[in-house]
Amino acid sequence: MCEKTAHLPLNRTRRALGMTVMAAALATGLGLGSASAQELSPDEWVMVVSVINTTNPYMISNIEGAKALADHLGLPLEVVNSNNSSQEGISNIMAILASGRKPIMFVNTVSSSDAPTIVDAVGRAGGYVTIWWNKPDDYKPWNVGDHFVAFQKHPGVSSGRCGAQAIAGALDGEGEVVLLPGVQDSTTSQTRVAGFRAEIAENFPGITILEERPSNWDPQIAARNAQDLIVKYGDQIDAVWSADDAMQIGAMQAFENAGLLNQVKFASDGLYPKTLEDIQSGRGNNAIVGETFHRGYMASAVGLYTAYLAATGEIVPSELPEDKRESLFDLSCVTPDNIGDYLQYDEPGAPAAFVDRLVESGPWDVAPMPLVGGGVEVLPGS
């Protein structure tokens, strides 16, 4: 630009130009929250939200968040349903990429190993992607390129610890627990289980863990496993911790079928709508004692907005500190006592309200999930 102005005669036009340039530089330099550095055309760009399936409430929430953000920004949205299969998910993502538009993508990967393939394809399509929850630990965004804008998640270890504290509290420090992890090849599941076990080992020696039965995030498999555990241990079981509410729902059904629901305590992660209902109604003699709060719509909105900012040029990924590219966002512990604080996030219009706050304060500083850390979670005791 300087070169151009050198050729123009020194006059008001040139000064005006220079002032505009300075003003623009100041505006971008002031950081986020100002007008986008570059408006994205809906013909050229497309927002993509890829979820593991479309029947899990968390995933449905992911889609809602993406819709709210896409509406706010005026860009078209495509939804990718992986149908619980890495193959299908990647296939469908590729199909969208082949359609010729550049993607701004949020992916909730089926398996960690999906991440490199998807990121690579997005790069070749000239797009930007944020991955949530699962990726290979050694696969770092700053080693890959700007198109891999960020990897984001809520810490699993704190989730496990929340659940452990709630159960231990409800059992007064003495009792026997069974665990239902999720898909085994999932760092999400592994970190949560590690957090639970660490909390018990460090602070609640009176609690014994009877057995672990991975249930693939699936309510049916959890129900079957719970049934088998009930037969195996009978009323020895005092509590059940599941890595995710989907499995807890199945497990609770099995305990109810066996007539044991009132005697057993449950804790899990996610505060699904059904779980919320059960806590409020006091189902099973207040069976659910602990949960964690985070919402799918928040995750997808934050992830998509991060990628969006990279696409507009408002943030330059290679200039971001590592904790903003491999990020841990705040997770809240919920008990029947403080559940009232969280009801506002499920009211109609909550996703749109969240998106307004998000665009105003940026992806790393929006309530109720500010950035709290970064990097690979260290498993306690490892």
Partner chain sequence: MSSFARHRIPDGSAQSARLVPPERWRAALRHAPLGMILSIVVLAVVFTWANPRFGSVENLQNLLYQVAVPLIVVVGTTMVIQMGSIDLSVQGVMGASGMAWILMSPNSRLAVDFGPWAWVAALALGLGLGLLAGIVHARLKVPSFVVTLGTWYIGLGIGVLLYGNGMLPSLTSETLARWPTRLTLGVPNAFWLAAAALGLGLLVMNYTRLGRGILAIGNNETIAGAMGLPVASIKIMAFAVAGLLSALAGILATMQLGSGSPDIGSGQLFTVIPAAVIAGTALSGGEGGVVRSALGVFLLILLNNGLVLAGVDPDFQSGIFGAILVVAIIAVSWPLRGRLKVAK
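Would you generate the structure of this protein in the form predicted alone, following the form predicted in complex with the partner chain above?
A lone chain is what you will see next.
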């Protein structure tokens, strides 16, 4: 389904501030550089945020970030809900492109193989797109054209390693674990699983991985898979690692329904609001032992703003260094001990405050997710 928001009002004061800041960036050599910068008409251009589903809290946060940036820049916004289907997501994107307005697009791809089709369509429509999380490793923006502005993500291998360290520590290095990856054709899920498995194999020989059950980033699918694993293994399961918090939320509910939540430890990726609540309340005998931190609203705002700068001429993608076109952004390991450092990013108005910092600093140097590297992630052992 394609969800349409009303045209957001043009905020001329904020828009003028954004253009002034970008002009200053030009003068100070921040890499936002072209004398051909232009304002974009909301009658000609549309921002688009495409998400995998609208049940995953991370995807909902993606939409919040896009709305905050569109409001700031005074452009209309369209929301694409892929409903966990590559075919449906691509079809809904094509319907927007057929409207005749040029797209400035952020896409959280369902599968890595979706990226070339979407990027090609955006280019033919005269727009600019940034892909987050999933694309084929050999599909490079600089080999495609300026309309494929950038591919961006947080490192997956380090995310998996963070979760493995937290679980192994909570189990004193001995125990049996089940894994809930995301979509199988997802480089994000693959790298996170690879990181988890490598950390266990290299440093924690007393931890046994019983089984993997891909759960498509969906809490309901994860709950069903967790229930099946409970039937199969019972109280043999000492811990559960999930490739993101949406699946962890579903898994925890299944273990709670089975009366086992207090006996099992959990680690995952995302530190979603529900996870924050569960850590702070100590739910399940302090069941959640580790997380990695990032926010969906930050990813979508950074992705859309990068594409916006290309559309206005403030950046010329082909003139950027490769790490600004295939980018890795900072990721933090979080435990119950340091969680207080991250509460500020879920306060009321946090997406709008992040957008303000983003426009001031540019997409590659905004706290708490500055650019830290580039290129394809190197998998352990390769």
